[in-house]
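Listed next as structure tokens is one chain, alone, in the form predicted on its own.
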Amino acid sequence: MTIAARPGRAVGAPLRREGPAKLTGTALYTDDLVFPGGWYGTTIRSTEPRARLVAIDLDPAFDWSRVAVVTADDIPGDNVVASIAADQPILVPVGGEIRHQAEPVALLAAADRETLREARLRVRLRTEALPPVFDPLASTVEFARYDLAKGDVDAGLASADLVVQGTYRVGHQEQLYIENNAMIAVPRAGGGVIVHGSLQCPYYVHKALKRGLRIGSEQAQVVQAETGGGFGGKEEYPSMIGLHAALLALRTQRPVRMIYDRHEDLAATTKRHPAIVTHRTGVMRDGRVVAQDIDLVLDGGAYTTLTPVVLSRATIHAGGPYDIPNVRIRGRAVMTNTPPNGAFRGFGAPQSEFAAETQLNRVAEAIGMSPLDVRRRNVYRLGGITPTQQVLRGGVAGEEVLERAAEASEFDRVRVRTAESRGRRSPRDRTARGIGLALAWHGAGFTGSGEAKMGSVVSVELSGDGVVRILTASTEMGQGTKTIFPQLVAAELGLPIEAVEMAPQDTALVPDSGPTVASRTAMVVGGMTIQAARRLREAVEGRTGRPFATSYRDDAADHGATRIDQAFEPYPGVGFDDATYTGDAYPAFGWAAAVAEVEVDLDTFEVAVRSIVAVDDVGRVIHPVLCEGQVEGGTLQAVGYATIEEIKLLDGRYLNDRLQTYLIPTALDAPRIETILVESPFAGVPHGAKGVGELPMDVGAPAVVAAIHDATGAWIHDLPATPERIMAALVGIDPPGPPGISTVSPRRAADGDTER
């Protein structure tokens, strides 16, 4: 498939770079790597949600000379996993506090798996139990808090014709990448360690190694192996595994493999944050929303990890893509004695936008207005002002994605048909059909001043032998980075795409380009690669007086290598005040709309999502096939979030930590997905891209829940919309326990109430 050339858009849509190696089986994932003389490592974990660690007992009848044992006492540097806060230990020390089930306490390594399995059985942890906290509403420990305000909310609510209130709960969601977490550490001959692994952010692991092992930048080396998916789950947690493998490698002076099986990966690693969101919405009879009062609580789990930035994005997006004159949003994240939560596609926005969209659909019903029309009445337009006081100056595509979705799905016509079907339904009808709509926005790149503080760098070089090479720490994990970056650089230099190489993601070779997160790779790092390529072209053409494409090999032979390092430059006119949390929260926003059609079995209350129209504004499309694949993947992940993906907890432990019991949609569950890509470019980058990876995750779940309501008349406030919750909503009883919370919460009598 080809795309027409236009300013700021790469020419052509090549096959994905890493595709042939994956198809032929020559791509090497971490567990495929062989290091002679390597040992196997494993982790001894807590089995209690909260306790004091009194002692680690090693069975004296076992031959421990065959096993390397590492405890907190053996950590040469700081016993913390370097992150936003220095609160998570690499290993819980004796005398320290265990704060969640499956927390790492000790490490073992052996030359063979059989010895290692036997050694695990010979370790006993002596502990003193402490009272745990599982309900985030009962927690007294806050990781972060953000308060946003616009206008006078109390006056707005008082002036409204109607006030609608509701509480919404979402639970954990597992990233469930195809390849488990895996790291291999190899001691360096001159000191230090090389860590090879499945990871998203090489320099996160690099930073953690330097602090935890007390070594210098050159002694710590991190190399990304082929990575079988991440979705945020390999953003921060690989720092923990990399440290564990490195400690064992330094102890044994051998390569050590830390390859999680699926059970350990599900039981111990980070998940999407559970959330509880309460809305009070003031609306006029003509559909104008005049006030939003929103309270958001995220469950961070036992340690901070990335919770503050997840909360920040959740809070900023909590009001939805609507220009409301009076808004008050209070967001806080708290500690519970459950495994820590972290990054997952959408990064807090799917939680808060599910609540916002479901609330708005209920508002539309309360005033007797179409959910499409109430969105038309309130969606942001150019000049709109957000709760952080940001003025939307360009790339505002909310109206367009909404209308394209409504048109492609024939929303109004189908909605009339489903209403007529409900009216004619007889006791013999055992299937109900419904249609639902949702709209969302998603900030592109880091929040606020994050990008400027990161100080990312990318490089493009012309080697002495005439090879053009891109050097970036941005990783490939299935989304197409190794394809689109050469596209962008080749287009800038006038070269065929095959003439541009990508350097390995190795901290000894590439600069710190920032983490591969937040839909920043295509927009931010891609823009920097174009800038670097442009400067390289200007340098070569300045020396040769000829076009780059015809002169670069001659220039390399005459002049030698040329390397251009491009640092991030703040976007013009974009500013944010961290102290007041006001200003331009994001340099641009992506916009998305989804319309879902479902069938609900009226005997079993099972939901089958039949079709979704997904419309996404991505700024500029770089590679249509890869872009559509991102939309389809994110949409299907959102369908799972809406319908079947549920982690059950007991005493802070995940009960369904097996693939047999944690369900995700398969190809048999996938609906027909019609993808429509809208281009409303961001003027701050040369190619206009905004990013696409996270945006589809924000709209799928509320669209499905709205369709369930259209089919059954029942509003689902808690995700996922399981058969038990649908049945409970239809008969007017409390649904099964709140997702992700181990304790029973009181009945929410206010849900669905309206005032005036």
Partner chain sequence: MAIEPAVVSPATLAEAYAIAARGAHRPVAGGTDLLVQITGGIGPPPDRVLDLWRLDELRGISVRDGALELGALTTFSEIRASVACREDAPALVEAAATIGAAQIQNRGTLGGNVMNASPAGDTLPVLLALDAELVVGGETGERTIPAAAFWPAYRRTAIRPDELLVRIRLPLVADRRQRFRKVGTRRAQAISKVVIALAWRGDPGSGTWREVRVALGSVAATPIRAAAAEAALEGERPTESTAERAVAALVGELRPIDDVRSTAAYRREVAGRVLRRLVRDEGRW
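All values derive from a computational prediction rather than experimental measurement. Residue numbers count along the first chain shown, from 1. If you superpose the two forms and keep the largest set of C-alpha atoms that fall within 1.5 Å, you have the rigid core. What changes on going to the form predicted together with the partner chain:
Residue displacement note: Val731 has its CA displaced by at least 2 Å between the two forms (rigid core superposed).
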Contents of the next structure:
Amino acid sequence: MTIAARPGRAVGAPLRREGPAKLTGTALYTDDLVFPGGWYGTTIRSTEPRARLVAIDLDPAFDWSRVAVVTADDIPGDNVVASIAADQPILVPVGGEIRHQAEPVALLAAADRETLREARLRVRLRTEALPPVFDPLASTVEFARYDLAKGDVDAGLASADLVVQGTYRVGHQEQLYIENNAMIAVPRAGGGVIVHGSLQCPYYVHKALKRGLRIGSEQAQVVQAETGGGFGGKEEYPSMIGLHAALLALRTQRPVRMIYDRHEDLAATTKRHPAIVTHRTGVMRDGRVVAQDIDLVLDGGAYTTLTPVVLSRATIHAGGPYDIPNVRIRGRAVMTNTPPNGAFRGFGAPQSEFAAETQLNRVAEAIGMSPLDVRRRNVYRLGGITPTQQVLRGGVAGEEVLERAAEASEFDRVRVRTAESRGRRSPRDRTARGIGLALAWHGAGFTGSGEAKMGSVVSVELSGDGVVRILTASTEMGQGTKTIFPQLVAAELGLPIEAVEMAPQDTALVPDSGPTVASRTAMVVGGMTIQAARRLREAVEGRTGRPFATSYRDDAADHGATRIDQAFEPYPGVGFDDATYTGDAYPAFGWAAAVAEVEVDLDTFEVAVRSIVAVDDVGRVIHPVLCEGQVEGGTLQAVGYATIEEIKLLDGRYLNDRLQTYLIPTALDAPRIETILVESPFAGVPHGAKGVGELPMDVGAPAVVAAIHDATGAWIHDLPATPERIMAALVGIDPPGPPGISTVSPRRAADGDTER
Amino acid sequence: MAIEPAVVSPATLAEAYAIAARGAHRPVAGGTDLLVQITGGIGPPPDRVLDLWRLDELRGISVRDGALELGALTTFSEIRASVACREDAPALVEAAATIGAAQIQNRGTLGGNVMNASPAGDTLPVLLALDAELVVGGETGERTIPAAAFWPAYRRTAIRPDELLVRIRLPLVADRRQRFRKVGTRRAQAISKVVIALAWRGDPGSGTWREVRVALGSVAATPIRAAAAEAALEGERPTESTAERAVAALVGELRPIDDVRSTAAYRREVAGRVLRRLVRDEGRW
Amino acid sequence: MSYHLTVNGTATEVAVPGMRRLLDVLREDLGLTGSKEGCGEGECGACTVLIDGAVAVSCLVPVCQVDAAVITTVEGLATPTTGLSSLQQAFLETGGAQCGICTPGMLLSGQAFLDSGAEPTDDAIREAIAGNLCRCTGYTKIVEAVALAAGRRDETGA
Ligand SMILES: Cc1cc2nc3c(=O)[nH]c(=O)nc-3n(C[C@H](O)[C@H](O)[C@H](O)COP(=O)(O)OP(=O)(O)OC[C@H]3O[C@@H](n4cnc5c(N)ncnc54)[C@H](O)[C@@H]3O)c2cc1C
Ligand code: FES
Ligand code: FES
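And the form predicted together with the partner chain, for comparison with the form predicted on its own?
All chains and molecules follow, beginning with the one already shown.
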């Protein structure tokens, strides 16, 4: 089949702003930046999962005069990577505790990589081993805990016709942006540093620099370079790398490049949290779910990082998009001696919604109901009440995305066909087809009072020379920020999009509009941008008495520059109580459904995901091409999560620490993705957008796992649903170990220095 | 930037032999294994490298002296495009098509796959199944080593340090049939979990199988032939009961391991199931 | 040693160690930073270039092996006179580039496919770009872009 070319797709929507630069190779990513006289930096890391650092020995036979060495003693400020908690050191001090295998202990820099490589080999860490903890269920250190309750879960379970129980486990997932983490620090003339880097949140790095280097706001300057993907993976770790580069730059008084290679990036930077989720569900014969009792444990790794926030989202989403009268959700996040886990598209929700959706499918099976009908029966409708007692007052589109997905995929019809062929199956058949459905909700923006506390600001200015410019710290890393913001402002001002500029993401120029995370950019920051533009228009039109578009240049000439700083204003009627953890957990929810069709090889149980129909309610579509691109990309990440992406650990170290062993889907593994965008707007922002980045990540994996069940009859409770796990379920061979939990080498086990 | 050992790029095989005779040179063909090892710091880097890429004497595919001959520098893309290979070594063509993706197939060579001696090298079971002869040469002349004796231990070959692999000979055998199947984690750019090649001579009259070869990769420290499975198939027709015996024999004789890519249990079971499928396809039951 | 290569139509001589990776020669010695390093081990395809018209990962090619060869990088696809190439234009229209880091390599694999004259079926395009990982797009719009460019090529007979 030749695919019909679809010219003119982008008609009406502007082309990606920085597109031509990216397409011609002129866009400058961090490693493309040239700083004459720059040195190369590198990180010396621990190789123990847990130990006391006794000494850092530098080989006296080596000429150290050509190398800069930085240890914890050289840190001018607090030895802390500023985040939610102050527990993670920038470098482990001598006498301090090493908590994971890839923990930074010392930094080196040299003028050339040859010297640096040589120097690395001449550093030796002396340590005293301490007993590590690898099993989250055995961990006694809790990073956070949330308990949610609605109704009376025990009474609900007691009244149910049937109670179904299930345990679901998911392992680590790597963001696998194709550009590795990279930062370059340059000493500033007036003291302090400029850090250029691949990052999502300039002001996170800024804050970390101020605290770690003890410098003022103006002395810490952070500039985003073109960024080759983030997906959450460049939300928080860049603070660490930025500090490392800055310490070396201040020491050498030269630019220092910290460019991770893939191995280091995989071995040391944050992953999606592994989770263990247990469900008890009470259901009536007619399909009404009357009680959900859910227990959720996230493995935070060695330090707090963003774990409490990830846990909070995981907990709130753990029941799935269903209005159940009696709910109890207990979530906790614990420490293990593995590299810290952090943000990744979906932020806890993909883990807990995989469990919720697979559990619901098991429930449906137990009462003999179709997966579609059980969802129709229980999905949230307008006025529904969530486990945080939030009343869903608008933009509720669960039913709509469900029906659209079922219709577009001909779910019922295909399912009859796959059931028939399952009934007729013979050993002669090579493959089996299956279809699966999943539904999800995703809270838009920060959880709870996060946004109000953040106090973000966006500016729109009309410069003295008549240029309209948007100033925001929201970063472009593929989603199209630099296209949609000008689009929104141009529409508000009645200008062609080309007439609106974006200031570079440089903390010296733009205000702190918060991090580029939680799908908040289009909704929250986009909304503020429109508000700022509106105020600018009113100011100019008030002076000139003419429409903005025809008068702004004159106004600039007459009055000089006008700059509007728009602070975040809490959405009316949205409130959350942190103490009781009740209220409006999110200003709005996005809704997503996916139907996956798979083909399973009956000899090898290899799974080919053939197609996915993805239906996503994004509130309002600002740019169809960019929006579809987000859905397609997120969907494939979910397919990878469901099928092949896995990290095995030994003694707390990732074994899949190269691209040869950590595999993501290629073009041949990717399904044909049909995207259907639904618009059920959020009334709290002028443009109605609810964000799209994370939604598709929540539904892909449970849909694929349901389809594998439809094809083979095997329920897979552990992700990824590898051929090894499917074969174990169907044929009875030994299953692989649980995902995400480190095995212990025989040597270590014999030493007895482990708790497992 | 990776380590950059010294390199010489001779233009003739004779020069290359002379350099190899001086010792301590690591050959590089397409570099798709060697450069990964150098960049990734996998094993000690070589001090000196002998670049074979200009040696056109090691290129070309031809039928000569009753064998299909492939120069050591033959790339996987060349194998896929070769009519002679498609005719006489279809299993090799299939194997070549599963290696990496276009970028790797354009530069990775059959000789490199042989000499890298990975237990997961996808062409190696094919070479075992087709009774390949590996012609190696040096200043003292050429000698031929049968594939069955070429990989004595984990990542070892039977070649001497002063020798180079020159060409691979696949003897032409009348009525020989061959099949290939690779099981990997994804559909391109994937190292095998299990790879299996099967070859036999079908008796046109009785339909029985002779000179049966069952060869596997990724199930042991070296690519192997499965002697018990071969014995179970030898002299038999591809019936269901024969297949069951062969599968039982195969599962009984394999000792695979758990590693980062798969589990021992899966490898053993899947090897048996794939063998059953291949026999079933032939027996049409 | 010194090696002679033609890079994007310009004859160039570089005096560098022969085992230097072509990727480093391009990025550091010649300042052509369009080719990206995503892994250094041949897996991601971000460093893909054409060597004598055939795709290769420049992180695994020592420069001694491209003496006298003709190299095309992303910088050689568009020219100041013609603007974006037809494939680049198609990527722009379909949304085939998001973060853009895979794009240079992807474009070269796509270009080699177009140059081969093969029929632009969905499967054939996917096989042609299977050595180039993209984490942003799910590949849908990249496959569309190559098909679009192939369609325009066939229409104009160019
Ligand atoms: C991304 C990627 C994917 C891959 N996928 C696969 C796969 O699916 N299946 C698979 O089997 N392999 C795979 N490989 C490995 C590799 O491509 C193959 O093993 C290839 O055949 C190596 O050939 P080469 O010419 O590149 O070898 P080189 O790297 O040049 O050499 C490999 C080894 O052989 C020695 N050598 C090479 N030629 C000779 C000779 N003529 N005489 C003596 N010694 C010699 C070298 O010294 C070196 O030790 C992959 C590699 C990469 C990077
Ligand atoms: S950098 Fe060359 S393939 Fe990844
Ligand atoms: S566009 Fe970001 S990796 Fe492909």
